[in-house]
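Just one chain follows, in the form predicted alone, and it is written as C-alpha cells.
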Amino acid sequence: MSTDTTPPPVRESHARAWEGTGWGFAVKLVLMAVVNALGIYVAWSAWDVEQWGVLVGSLALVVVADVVYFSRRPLAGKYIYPGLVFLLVFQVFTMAYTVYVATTNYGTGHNSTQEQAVDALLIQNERPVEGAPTYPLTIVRSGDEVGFAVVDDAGQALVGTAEEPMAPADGATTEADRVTAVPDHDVVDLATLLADPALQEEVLALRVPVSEDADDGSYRTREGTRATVYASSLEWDESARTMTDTTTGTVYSADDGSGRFVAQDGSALTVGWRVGVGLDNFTKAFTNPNYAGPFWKITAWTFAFAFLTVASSFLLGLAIALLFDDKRLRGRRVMRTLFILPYAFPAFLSALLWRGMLNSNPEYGIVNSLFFLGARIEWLTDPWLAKLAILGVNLWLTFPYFFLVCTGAMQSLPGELEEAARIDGASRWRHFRAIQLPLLLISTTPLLIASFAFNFNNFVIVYMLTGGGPRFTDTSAPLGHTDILITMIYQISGVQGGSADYGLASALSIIVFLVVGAVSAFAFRRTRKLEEVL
C-alpha cells in the first residue's frame, strides 16, 4: 500500500487575485484606494504650505504600503505596518518635532518666517495716508471671497480682494460716487453687514491693494461704510535687509541671531521670525532669572508629589486590603465596594468638586464649615496648606487603585506559606513583613512605577484644584507654588494666552521625558535584583 505524501495544495488569499465573486479583491484596492487617497491628500497639502519633510514621509508611507500590500513575499510586514506607521506618525515623528521647537526660538513673535514677519510688520504697521480722500465703501462678495468696490476720483468703478487689487469694474453701476452693483458679484448691504459679526471682523480686517505695487498702499475700513488709502510707516529693503521707519528714520536690521529687527539702540520690532539657538532654550530654564528660581522650586514639588502620592496611596491601600483580607470581618463584600467608589469617578470632576468643598469660605467650603467650626482656612491660596489638599485630594482619588491592586495580589498568594509562617510560630506582623510584602512588591513595583510616571506628569488635578496658584512672587513668568513641571510647560506654551514659548516649553517636556525615562530604569534594575534576592 502506498502513501501519497504529497503536500496538499495551499489556496490563495481572497485578497490575491480575481476569483469567484472577488469581494476578497475588490475589498482589498478599495482600502488601499483610501489609503492612497489619503496619503496624496497629505502630500498636496504639505506642498501647499511647503512642507517638504511631511511631504517626501506621506510619499514614502504610500509607496511602502503600496509595495507591501500588493506583493506576495512580505507576509509578515503586512501585519507589521500598520504598528509601523503609527509608530512613526505618533512617536518617532512627534519626539523628534519637539527636539527641532526646542531648538528654535519659535513663540510669540517669532512663529513665521522672515517674508511672513516683514508682510506682519508692513500691515501691522499702516496708517491712513495723509491727505487721502475717503470714498463711499462698497462691499461686494464672489462665493466665499469679499472685497470692496469704488468710485475713484475719475469717476471709474474699482473693484478688488486681498489678493486681486484694484481694477477697473467693467458693467458695474453706480449712484451718487457709489457702486451699486458689480457683475458676477453680490452687493452686501449694511444690514447684512451689521447681523454677521464674523462678516464684519473679515471686513475691518480687510485689505485691499491699491495697485500691484504694494508701495502705494491698500483700502481700509474702519466701519464699513467709507474706505480710504493705508500705506505702512514701515518701508523694506530686501537687499540690505533693513526696516526703516519712516515717521522716526529709525533703521531696524535683520539679527539672525534673535530672529528679530534690531535697532542701533537695541530697540526691535514686535514681530520676528523662527530661527535655530541650539541649546538655548536647555540653559535657559537655568539661567534665566523669570525661570531659574522658580524652575528648581517646581522640580523639587514636582519629585515630592509624585513620591508622596504614590507612597501614601499605598501604604493606605494595603492597609485596607489587609483589613479586608480578615475572612471574620462581615460585608466585605459591600465595603469593598464602597471604598472603590472614588475611582469610579471622574478625576477632572473630583477635582473640581473637591475644589469647590475647600472654598475658605465657610458659607460655601463645606470642609471648614463641617470639619473646623466655620473657621477660615486659605486652603487653596496659602502655599503649605494649597500643596496639602493637593496631594490629599490625590490621595482620596489614587488609594482605590492599589486597594484593587494590593486585594488581587494578596489573593494570588498561595495559601501554604501563611499556614507554614504559622505553624513556625511566626506572629502576623513578622507574616507580613518577611513572606507577604516582598511577594507583593515584586508584582506591584511596576505599576508603583507606572504610578510614578503617571503623577510625575498628574496635569489634571493641579490644573482643576489649584491652577498651579498661588502664585511666585518674585518672578514676572506666570508659574506658582503647586505647580509641577508639566503645568509649568502648559503655562510657558501660552495655550491659555498670553505670551508663548514653545521653544522652551518643548525642551522642558524634553528634559521631563528624561527623568521619568532615568527614574523608571532603575526602578525596574531594583526589580530584577528583589526577584533574584527572593
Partner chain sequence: MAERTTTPVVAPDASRAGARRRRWWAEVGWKYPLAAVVVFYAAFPLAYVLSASLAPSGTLTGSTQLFREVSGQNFAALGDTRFWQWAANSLVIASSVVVGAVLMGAAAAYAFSRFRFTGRRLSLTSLLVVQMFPQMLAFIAIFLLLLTLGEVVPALGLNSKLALICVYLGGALGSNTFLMYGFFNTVPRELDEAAKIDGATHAQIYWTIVLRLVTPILATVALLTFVATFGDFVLARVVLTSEQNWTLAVGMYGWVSDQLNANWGLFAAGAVVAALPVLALFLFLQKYIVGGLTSGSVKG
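Cool, the form predicted alone is there; where's the form predicted together with the partner chain?
What comes next is one chain alone, with no partners or other molecules.
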C-alpha cells in the first residue's frame, strides 16, 4: 500500500539500542517492591505467632517471585507464576492438607496439640479453691484488653489480664481494700459494666492466672465486684503424662493411639488432641453403623443423580436444538434467547424459587395448585418424589446449556454432509443416527464428562431445594434421602457448628475425588481427548 521505498530501519539488539528502562520496567519495579514488602510482612507476623509453615511458605514464594521476574531466562514462568501461586496455596496445598486431615482424628474434641489439650482441660475443670478468700475486684482496661485489679492479703495492688498473670502494679492507688486507679489503665466503674452486655460477658469469661504456672489457678469473678481464686480439679503430671482428678482420685493417662486421656475403667476426658489414625476414617465410612448404611444409599443416588441429569438434559437439549435448527423457522433468535433463560438465572435462586413453587400445600405451591388441580403432592418430603423433584428442577436448569452447546456444534458441521446424505437417499433419521450424532458426540463428549463431574458435586441444587431431606430414619447422622456425597460431607464436617468430624469428612472428600477423577480419566481415555487437548 505504501509507496515508500526506503528500507525499514534495522533494529539493533536490545543491548546496543538501549533506550533506558522505560515505564514498563518502572511498573514492574513498583509491583515487585509491593510483593516483597507483603511477603516479608507476612513472614514477620508468622514469626510473631510462631506459625512456621506460613513463614517458610511466604518466604519461598517471595524468593521464587524475585528469581522469576528479575532473571531473563524463565519467560513462561513470568506469565504462569501469579496464577500458580494461588493455585498452589489455595488448591494444591488444600488438597494435600485434605489428605493429611483425613488420616487424623481432627474434629470436635481433637482440635490441637496435646499441650493445648492439657491447658484446655485444666481451664475447663477449674473450681473455686476451697476456703479461698474473695477479694474486692476492680475491672480495668487498657486499649481493648480487659484486666482485673485486686489488693492481696499483704495490702499490695495486683493487676493482670488473660495474657499477663497477676503482678504487683507500681503506682496504683488503693482506697480501703479496693484499687481505685492504675497507671496506663482505665478503671471501669460498675455502671459502665452493667450498661455493656458484651463487656459483661468478657468479664465473666476472663481468667487471670495467679502466676505463670497454670497449676496455681486463676482469678475469676461471678458478678464483677469480687474475685476468687479458682484452681483446676485436674492435675497434670508432665513426666508420667497423666491427668489426676483431685476430687475423685481417678488417674487418666495419655493414649497416643486415640489422642485422649483414658482412665482404667475406660472413661475419657472430653478434650483430646490430634493424632494420626491412618486409614480409620476411610473404614469408618463403610463400617460405622451410623454412616455405612446411608453412605451406600447416598453413593448410589449420587451416581444416579449425576447420570440422569446429564442424560435427560442432553437429550432434551439435543432434541430442541435439532428441531429448531431449521432455516425455514422464523424468529429463531428470539426463541433461542427465551430457551436459555433458565441457564442465565443464577442456580441458587432457581433452587430456592422451585422450593417455593413445589410447596406441597396447594395454597402456597403454584405447581400443585395450577398443574395438579390443587392436589396435595409432597414434592419435597416424600423420598421418591423429592428425588424426582431434584431431577426435574435440574433438568429445567441444565437443558438450555446443552441446547446451546448442541446448536453451536451443529452449526460447525459442514453443510455438504447433509446434502451428500440426502443425495444418497438417506432418510432424515438415518442421517441423524449415522452422521450427525456421531459427529456431535465427538465434540460434546468432553462437555458431557465435565457436566457429569459438575453434577456429581452439585451442592447448590440439592442443599437449597431439599436440604438433603427427607431424613433417613435409621441413622442419627443428619443425612437424608436426597443427599449426595458432597452435601453429606458438608453435613458431617460440622463447619456449620455442631459436632465436627473433619477427619471423616476429609476422607469422604478424597473418596469423591477418586471417583470423579476415575470417571473423568476413563471417559477421557475412551474418547482420546487427552492427546488432542495437549
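For clarity, a rigid core is taken as the largest C-alpha set superposing within 1.5 Å between two forms. Residue numbers count along the first chain shown, from 1. Bear in mind that the values here come from a model prediction, so they are computed numbers and not experimental data.
For G356, does the CA position differ by 2 Å or more between the two forms when the superposition is done on the rigid core?
Moves: no, less than 2 Å.
Answer yes if the Cα of T225 shifts by 2 angstroms or more between the two forms on a rigid-core superposition, and no otherwise.
Yes, its C-alpha moves 2 Å or more.
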